[in-house]
Every structure is written in C-alpha cells, then in structure tokens.
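Below you'll find only one chain, the form predicted on its own, shown as structure tokens.
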Amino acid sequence: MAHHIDGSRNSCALHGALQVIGAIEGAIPVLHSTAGCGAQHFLGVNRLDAGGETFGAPPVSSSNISEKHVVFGGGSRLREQLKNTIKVVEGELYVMVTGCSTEMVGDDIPAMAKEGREQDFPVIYANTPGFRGDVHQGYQLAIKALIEQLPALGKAVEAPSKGVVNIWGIVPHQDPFWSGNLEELGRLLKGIGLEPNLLFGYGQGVPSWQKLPDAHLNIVVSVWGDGTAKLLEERYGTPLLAVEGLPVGAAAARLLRAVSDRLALDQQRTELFIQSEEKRLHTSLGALADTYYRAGFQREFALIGESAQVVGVSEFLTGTLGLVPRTLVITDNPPEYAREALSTLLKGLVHGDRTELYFSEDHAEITDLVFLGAAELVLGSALEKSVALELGVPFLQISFPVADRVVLNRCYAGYRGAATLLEDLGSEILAHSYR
C-alpha cells in the first residue's frame, strides 16, 4: 500500500527543468503554470542550496495562470508572456516549460513555440508537468528537448571541435556542488588532452549544446544521465561511457584510464598526469595523518544523498580513510534496474560486514535508519543535523537540501575534491572534539 514521504527531498519535474535551464547562460525559462510553481522553485532552490543561486531569485519569467485560464485555455497568455519576456530579459534561447495545470487543460505548447520561432525568436518547449515525475526526470525532460529542438534553430558555421567529450548525470543544484564537481571534472579531462564539454555553470551556454554533435564520448556519472546518452547514442553515434558514480580521490584514476583506453589517448601522458595528482593527493594524506589519529577519524559513518555522491563518497572514506561504512542511504529514488546494480557496486566497494543498504527518500524513515544505526559520523542534509545531533556525533552536510553552510564553487569530485572532503571533514570532527 502507498504511504505518504515526510520531508521528501527530491521536489518535482517542472522544478528540475527549471534548474537545467538556469544553468545555462543565455537560457531563459519560460514558466507556463500557476504563480505557487514559481515561488515553490524559489523557496526549493535559492534558498536550500548553499547560496549557489544569482541575487535576488532565479531569473524566472512565468505566465502566472489564474482559474479562467484553466477553464478556457491558457495559450493566449503564455504568448502575451513570451513576447513581453523577449522584450525585458535578454537571452539567446527562451525554453517554455509547463506545471500541471496547463498540461491537464491540454495548452497546445508546440504549437506556441512555432509560432514564436515563425517570429524569428529562438523558442523551444519541453513538457515537464509535476505530475511526469521528480527533478530528476525533469532533468532528463529538459535535457531531451534541448537535443531534439535545438538544431532547428540552426548553428553558426564552425570548425567541428577536437576532443569533445560530454559530461552527463550531474544534476544542478540537486548536487550543491554540481558547479565545483563538473570543473572538477573538465580539469582531469583536460589534463590528460581532451576538451570537456560541461554544459552546465560559468561559460557553458547556448554554443556548448551546439556541440554535442561533435562528442567522441558522452561520460555518465551518475543512472540520470543514462538516458541522454543512450539518446545521443542513437541520434549521432557517439559512444558512452558509464562510470561508478562521482570519482572522488583515487576512483579518478579509473575514469582517466577508461576514457584514455576508449579514445586510444596518448597512455603516457595520462599515466604522468594521474602520478601528479595522486602525489598532490597524497601530501595533503600526510599532513593530515596527525590529526587522524588524534581526533580518531576512523569512526563508522552514516552516509545520506544521491546515489552517484553516497557510491564516491563512500569508496573514498572507507579505501581511502579507512573508515567503516555502517548506514548508506541514497535519496535520489533510481529506477528498479539500477538498484541491484547500485547494491552490488556497494558491497564491492566499501567491503563492510555491518554495512546497511537503504533506498528512501523519506526524512522520517531516514532518521529512524541513522538513529538506529547508531554511527558515529553523519554526512547527509540539513534534514539529517538533528539525529546527528540526537546522537550526539560530528555532521557535515555534503547533500540537498544545505541550509547553513555557503557553497559557491567547491567540488568534492577528482582529486581536488578529495583534498576539499578532508578539510571540511577533519574540520567538523575536530570542532565537535573541543565541544
């Protein structure tokens, strides 16, 4: 029997599309429902996500539909909208996403965005009604509807780039540190001479997208950038690249060798640029072994987020770090195929006989499984500070929602990464040692 979720952190469909959109310069969305979805989006995302937002609120612009727009239509209003957007925001690319409201009402959506694209302006649309699912699936929504629509819109005449890769999975703001994570991750890639496409943060607009034909790889980070991929797979044969999750720490390495291996890369020069790192890696190891001991870092911990992050983090904590791995518990509510998967991954990974395996995303039954689990480290949300708190234990916050800690442009993916993970983590034990 379905029950309801308390304190579900994973807000609805139009709400993910809403972020993918905001993560692109130039991309200016364009809200077809209810005055509620808008504020719904400001209050979820400007202010839960680490102050990872411009000033003000997210650039919204909404056609703010009221009852008799539901009773006989609300296409002429999204059109009075459109234009009077085009006229104050100035943007390279307008995206028409829809609430419930008007999806049930049956707005004909396609049919406005070609009206607005014979106008000459540069319009698409995606339906991403809450109804369609979480912001995860509104991450893929959106993400289909800018690879399907965009070339319409033609593309300046350019050289094809040279060693494009994709970056996929990583969800804005769903991620607190999605922008940290992908430059994170565009610097190894460059480093062993490709050119990362992130796609997504500072100076990834409307040309990045326009390359996606050009890819040699598309690299999958986390089950909600399969689907892309797969797409991308069919409609340019660009082949993919699954990876374990977010690589943090050492894990790097295998992504670097497995996108080397596949693009017959130069070995040698991967092989100098993963030593370089893991010795940068190490030294920070070493100047931290004094206080490891010291504070007794090697604790068992509860691990609480997306799937992507708990698999990286966790591989880093306990292969690394040498801590034990006791209540895991990924939030982000993958598809059935993957969680055996995802199960399996994580047996292999941490190597831990008292090691739990939970999939919620309710914050009620989390609390029960940490409290129950008694560990002695907590990473999670904001909503997992107060068992952390009952038990009396270090907690740092490293998943959606973050309520007081600002993160603007830190990464815990790649080497880097790592380092940033020991400092925040060895700052939090620390200070919870001297209280």
Second form
Amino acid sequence: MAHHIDGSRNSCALHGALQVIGAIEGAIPVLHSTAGCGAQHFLGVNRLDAGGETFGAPPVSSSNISEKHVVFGGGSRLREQLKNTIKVVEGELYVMVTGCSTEMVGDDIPAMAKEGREQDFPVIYANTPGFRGDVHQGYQLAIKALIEQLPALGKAVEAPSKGVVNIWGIVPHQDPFWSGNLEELGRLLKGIGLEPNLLFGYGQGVPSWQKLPDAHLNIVVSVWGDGTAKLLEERYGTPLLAVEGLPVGAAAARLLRAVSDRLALDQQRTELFIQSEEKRLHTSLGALADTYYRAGFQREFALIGESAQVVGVSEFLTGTLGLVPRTLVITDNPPEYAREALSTLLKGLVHGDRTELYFSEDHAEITDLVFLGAAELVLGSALEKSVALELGVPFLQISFPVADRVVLNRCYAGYRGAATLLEDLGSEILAHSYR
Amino acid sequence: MKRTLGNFSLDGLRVYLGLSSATAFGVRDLVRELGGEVVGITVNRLDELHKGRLEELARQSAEMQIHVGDGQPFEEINIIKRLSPDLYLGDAAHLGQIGRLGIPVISLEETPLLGYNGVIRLAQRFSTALQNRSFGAALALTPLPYHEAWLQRSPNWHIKKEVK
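What would you give as the form predicted together with the partner chain, now that the form predicted on its own is on the page?
First the chain shown before, then all remaining chains and molecules of the complex.
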C-alpha cells in the first residue's frame, strides 16, 4: 500500500529542473505552472540549501496560472510571460519548465518554444511535472532538454579544445556542496592534464554546454548521471566512466587512475600528481593524530544522505579514518539495479556484521532507525539533528536539507574535501566533548 | 554488565599500557580479567607506594617489560616497536606517534574508567579499535620522527653513552 512520506527531502522534478537551470550562468527559467510551485521551491529548497541562489538570481519568473487557464488552456498566458521575461530579465538562454497542472491540461510547450525561436529568442523547454518523479528525475529531464535542444539554437562554438571531460551526477543544491565538489573534481582532473567541463556553477554558462560534444569522456559520479552519459554516448559516441560514488580522499586516486588509463594519459604525470595530493592529506592526518586519539574519534557512526555521498563519505571514514559504519540510510531512492551493488559495497566496508543499510526517505522512519542503531556520531541532514541530540552524540550536517550552515565553496569531494570533512567532523566532536 | 559485554574478550591479545602509575596497575588487572596479556607498561614514576604491586608483578610475570620515564616517548616507541603489541592503552600526549607504528591506540584521557559503565565503555572502544585499523595504516605512511638506527638500539643506549 502506498503511504505518505514524512518530511520529504527529494522535492519534485520541477524543482530539480529549476536547480539545473539556476546553476548555469546566463540561463533563465520560465516556470509555467500554478503560483505555489515556485514558492515551494523557494521555501522548501532555496532556504534550506545552505547558501541560497547560485548567482543571487532573481525570483523565478512564473506564469502563475489560475483556474481560467486550466479550463481554457494556458498557452497564451505562457506566451505573454515568456515575452515579458525576455524583455525584463537579462539572460542568454530561456528555459521553459512545466508543472503538474499545465502538463495535465496539455499546453503545447514545444510549439511555444518554437514560436519563441522563430522570433530569434534563445528558448528551449523541458517537460518537468512533479508526477514524473523527484528532484533527481528533474535533474535528468532538464539536462536531456539542454542536450537535445541547444544545438538547434545553432550558436557558433569556439574551436574544440583538447582533453575535455564532462562530469555528471552531482545535483545542484540537492548536494549542498555541489559547487565546491565540482570544482575540486575539476582541480584533480586538471592536475592530470585534462580540461574538465563542470557545466554548473561559477563560470559555467551556455558555452560550457555547447562544448558537450567535444568531450573525450563523460565521468559519472552518481547513479543520477547514468542516463545522461548514455544519451551522450548514443548521440556523440562519447564513452562513459562511472565510479561507485563521490570520490573522497583515496577514492580520488582510483578515479584519476581509471580516467588516465581510459584516455591513455601520461601515467607518470598522473602518479606524481596523486602522490603529492596523498602526501598532503597524510600530513593532515598526522597533524590530527594526537587529537584523534585523545578525543576518541574512532566511533560507530550513522550517515544519512544520497547514495553517492553515503558511498564516498563512508568509504573515507572507514577506509582512512578508522571509523565504523553502524547505520547507513540512503535517501535518494536509487533504482533497483543499483541497490544490490550499493549494499555489497557498503556492508563490506569493515569486517563485522554491525553495519545496517537502509533505503528510506521518510523522516520518521529514518529517525527511528538512527535512534535504534545508537551510533556514537551522526552525519546527516537538518532533519537528523533532533535524533542526534536525543542520542547525545556529535552531529554534522552534510546532506540536504541544511538549515544552520552556510556553504559557499566548501567541498567534501577529492583530497581537499577529505581534509575539510576532517576539520568539520573533528570540530563537532571536540565541541561536543567540551560541552 | 556481562550481558552488555556478550562474548567480548581480549583473548590472545598482547596489550601495552602507557599510563600514570596510579591507573596502570588497575588497568592491568582489568585487561587480564578480559582475557588479554599485558606485555609492557610505561609509567611516569614509581615509589614506595607501588612496591607491593611491583612485587606481585615480578611474581606473576617476571618477563614483563616495565619502563619508567616521564615524557620519554622515544624510549617508549623503541620498546613498543620491539614488543609489537596488538593494542596500546594510554593517556599520554604522544599517542599519534604510537599510532604511526600501526598499532591500535585507545586514549584513556577522556574515557572515564570507573565502575561497570567504565568497563562497558572501554570494551566498546576496544572493539572499534580492533575492528578497523585503517587510521593507523594511513598514519604509518608518514615516517616516524626517529632515526632507524635509534630504533634498532637498546632503549637504554643513550643513558650508557652519557655515563661513559
């Protein structure tokens, strides 16, 4: 039997699409839906993503349809809204996204986009009603629309650059550290001689998206990038490389070696780069060692987050930091085919049978699981703060929603991310022991 | 307490203690009670008060290494490297150096030991430390600050040299 979800953290497809468009410089979303949809995104996502809008963007332009438009169709309302948005809001690309009501009514969005383009406006669209799924579906739908429709705008692209690789699978804002994580992965790939195409965040605009076909490889760091990479493989024949999760610490070396192998890069350069990065991280570990033992960092932990993050962070915490996973909760509803691999990987992280892995997005259920697991440290979203308090253990907010942290450029991916995670987690443990 | 501990045991494990004289002997009893063997102890000082305990120790395990030295981690590390215990329990400030030897380390500085709850807490720390040794392995990649030659020498070597 279907049941309601308490405290959903996966919002809806429309919101995922808004997050994709909002993370591309110069791309302006035009929302065709009821008035609540944009406001829900503002209240339920923007206010809880630890840093607000990527570019301090204006409030989302929305057709705000009402009963009249549901009965007679909202096409003309959207036409008016699109024209006004283009005149008022400066942008290079306008992306119409739809909500549930307009999709149920059946407004002809493709025709509207075509009409816009015929007047030389850079307009594309994505059908993103909430009933098509959650934020992760929206991420994929919006990206698919960009891949399929951007070439039709036919803008001149600079001469193709060498060594371009695209990175997929980090959902802007759903991963509160998306921007920093992308930049860190980019820094690492640059270190082995590639030109990373991050596609989202600072300096990533429409030209980055026009570079997509030039890529030699699509790197996928979560299951939510699979579809996109496959689409690009079909369209442009670009091979893909998927890793188990967000690479944190030593896992980054695995990624760099795999990429280096696949693209036949200079192995020696790759190894030297990895060596210097690892040395820096190991120096940090050495610096932390006395504090680590004194404050008893080595504990059982509970971790609640999206699959890629749970994989990456648990692997680092167990594989390098010596912690022991007790309760792991994956909240992003990964497809069935991915669950078994996740389970094998996560349950095999340390010897012993005390690691419990759950798939749930229900706040009440997650709270119960974490409480029963009685871990000595909790890493999760703002929704897990109360259960950590109840258990009386240190707590670090690392997954969406994030209520009382500001995250602008912080990252938990790569080598820098590993050191940052040590700082943040260590600070929480120390603060707790002196409380 | 027995129920909480379950079948937890330190059976067959060789343990080294680096504690103040006041706690070292008590913790040694506890380790033995849990099935472990204490192979060496570093204490900061010894005096008349500990005479009885020392005699008892000499009777029970004459082989056991006792190292007296306040703030002499270079000697302690020399001894530990030689003994290569399975577990180190200490409350000193240089635990990071011992971790670099790849030996699981438990600090008693912030782990209250008294009473039954103390034992349960300590047993939990033991389990976690023995279950996952990755931090020590990562630390071991950073070299020790001591010359290899020193680690090959007797821990008393420097004292003899000065006497001559």
